[in-house]
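The chain below stands alone, shown as structure tokens; this is the form predicted on its own.
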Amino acid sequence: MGSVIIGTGVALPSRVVTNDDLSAIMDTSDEWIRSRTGVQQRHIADPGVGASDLAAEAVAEALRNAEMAPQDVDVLITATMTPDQYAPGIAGMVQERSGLGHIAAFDLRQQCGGYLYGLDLADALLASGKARCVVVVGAEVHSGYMPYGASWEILRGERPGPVDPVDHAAATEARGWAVLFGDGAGAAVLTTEEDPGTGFIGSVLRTDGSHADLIEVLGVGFRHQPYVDTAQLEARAHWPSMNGMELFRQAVICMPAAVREVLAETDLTIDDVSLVIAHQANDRILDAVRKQLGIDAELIPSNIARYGNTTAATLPILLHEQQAAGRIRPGSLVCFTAFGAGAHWGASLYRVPGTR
């Protein structure tokens, strides 16, 4: 039996922040952001809305699209790097808000690779018979990271300005990473198909801890005593730090390598692939991956202009959009690939049920 996706759903906050909006609170411009990242706008959650809230919305839509009831689900897998609170993770919150009953619920912390790892775990649970229906959801509220201070009031339209100089300086200091991210969630419902040639037919997952420093948050952790204090906050240790050039290099090497590896393991070639659902970190990374694999732009679609990098939610949001656009047809071979902090990366192949 193969593990197949029978329904998808997304949840996006209604508030949209454009590059021009950000240029009002920091030293940046639409051209500066677009040329470096491809991002034009991002969705931003309101205060009090967490990853678990968006995840529950996405789960509800995915179940509706799958024509499944909450009580049909055996396992929930959640992936996020921005949980509502330090502990516990969001899996239990999403389980309760989704009315799934007292089922097993996993939290995964592979960051941008989280959804890819979640799909592989779901496939293993279904293939082993430990589950008959699994929901995998990726959800992020990155806005909590953003050091915008009182400038949030300007972004939310609560006042026109002016920007406090201290807030402007902090936002400008963080612009290298802050402009990249957006909030959102995506979910998929998986079950089994009798035809062994359909569903997930191969996967490659890899981790290299020697690259853990590519993207990291050094503060607010238990190597510190206490785990959070004023000194860490003053040192910006609670901000993400990113080695952009090396991150780019590793992503461009590792994602295409994983795609080639999983294709070789299944005796297929890149010419057999109908669509690549790739992590949406940066349009320049996507362009480089296309060149590495020697495929046209339409085979690796991009939606980062509208959403920014939604980390664990990028794959399911793009999957949902491509499904709605009719690009995922019966018999299509879809390749998922991602690279994230840790470093965690990989690729998986999915044969859509139906006539080949």
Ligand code: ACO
Contents of the next structure:
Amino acid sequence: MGSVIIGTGVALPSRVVTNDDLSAIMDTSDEWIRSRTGVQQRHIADPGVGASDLAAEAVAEALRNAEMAPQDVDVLITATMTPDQYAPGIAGMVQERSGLGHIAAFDLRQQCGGYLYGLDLADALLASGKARCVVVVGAEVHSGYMPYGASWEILRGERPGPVDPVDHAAATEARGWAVLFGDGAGAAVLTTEEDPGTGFIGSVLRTDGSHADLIEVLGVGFRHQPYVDTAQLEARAHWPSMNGMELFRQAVICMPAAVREVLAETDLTIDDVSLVIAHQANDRILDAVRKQLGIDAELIPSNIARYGNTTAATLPILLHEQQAAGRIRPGSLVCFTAFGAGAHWGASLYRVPGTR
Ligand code: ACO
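Switch from the form predicted on its own to the form predicted together with ligand ACO and give that structure.
Then the entire complex follows, led off by the chain already shown.
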């Protein structure tokens, strides 16, 4: 039996913030962001909208497209690094809001690797017979991290400038990472198909905790007593801290290595792959992965210009778009790969059901 994707869905907040909008509230430029990352704009959730809201919207669309009812789902896997609140996770919120039964529902915390882990876990549950229909959703609202203060009102078009100099300084301090991210969610519904040669046919998942400091949020954690205090906030410990260059280096080493490994394990080569759905962190990372794998640019699509890095949501959003564009062709081989904070990374191979 193979685990197959029978429907996908996405949720993207309607508000869009361009690089020029960011240039109005911090010391940055469209040219800098675009040339270093490929990002041109990102979708931004309104205050009060959480990852669980976007996740539930994406799940609803995925179920509609799969022609499945909420009652058909017997496991829900939610991947996010930006939960609505510290505890509990978002799985229960999404289960309840999506009208799913009292099923097994749980969060994964593998950041940009979260969706890849979710797909693999869904495949294992389906293959073992423990589940018959699994929904995997990745959702993020990164906006909560952004230290824009009253400048949010300018970004949302609620008032024109001027920008408060204190807010400008804080946003500029965060510009190295703040410009990269966007909000969004994507979901897929998986079931089983009789033919064992279809669906997920191989995967490699890896973790190296010695790279946890490549990108991390040190503050607001229970090693610290109390787990949150003003000293942490003043030290910006609730902000992500990122070693951008080393993160870049590891991502371009680890993703191609995982792709090669899973291909070798399944006795396939890169020439058998029709499409690589890779984590959308940065166009330069995608280009380096493409070169290492020796594939054409059209085989490794990018949508980062429109969404920025949506962490656990990048893979399902891109999958949904490629599906809509008719690029997930029957019988073809799709490779998923991701690298994320932790560090967690890997690759999987998916044989699309149907004959070529
Ligand atoms: N606008 C203008 N200038 C900026 C900005 C900005 N948004 N951000 C940083 N700079 C400045 C820096 O202050 C620095 O100035 P200085 O030389 O005067 O000190 C200069 O630009 C160069 O900064 P670097 O950080 O060295 O820039 P680099 O060329 O390494 O590019 C980048 C930074 C784009 C973050 C790159 O390292 C990268 O892409 N890393 C991968 C990070 C990533 O993808 N993170 C996503 C999360 S994790 C994941 O998804 C895998």
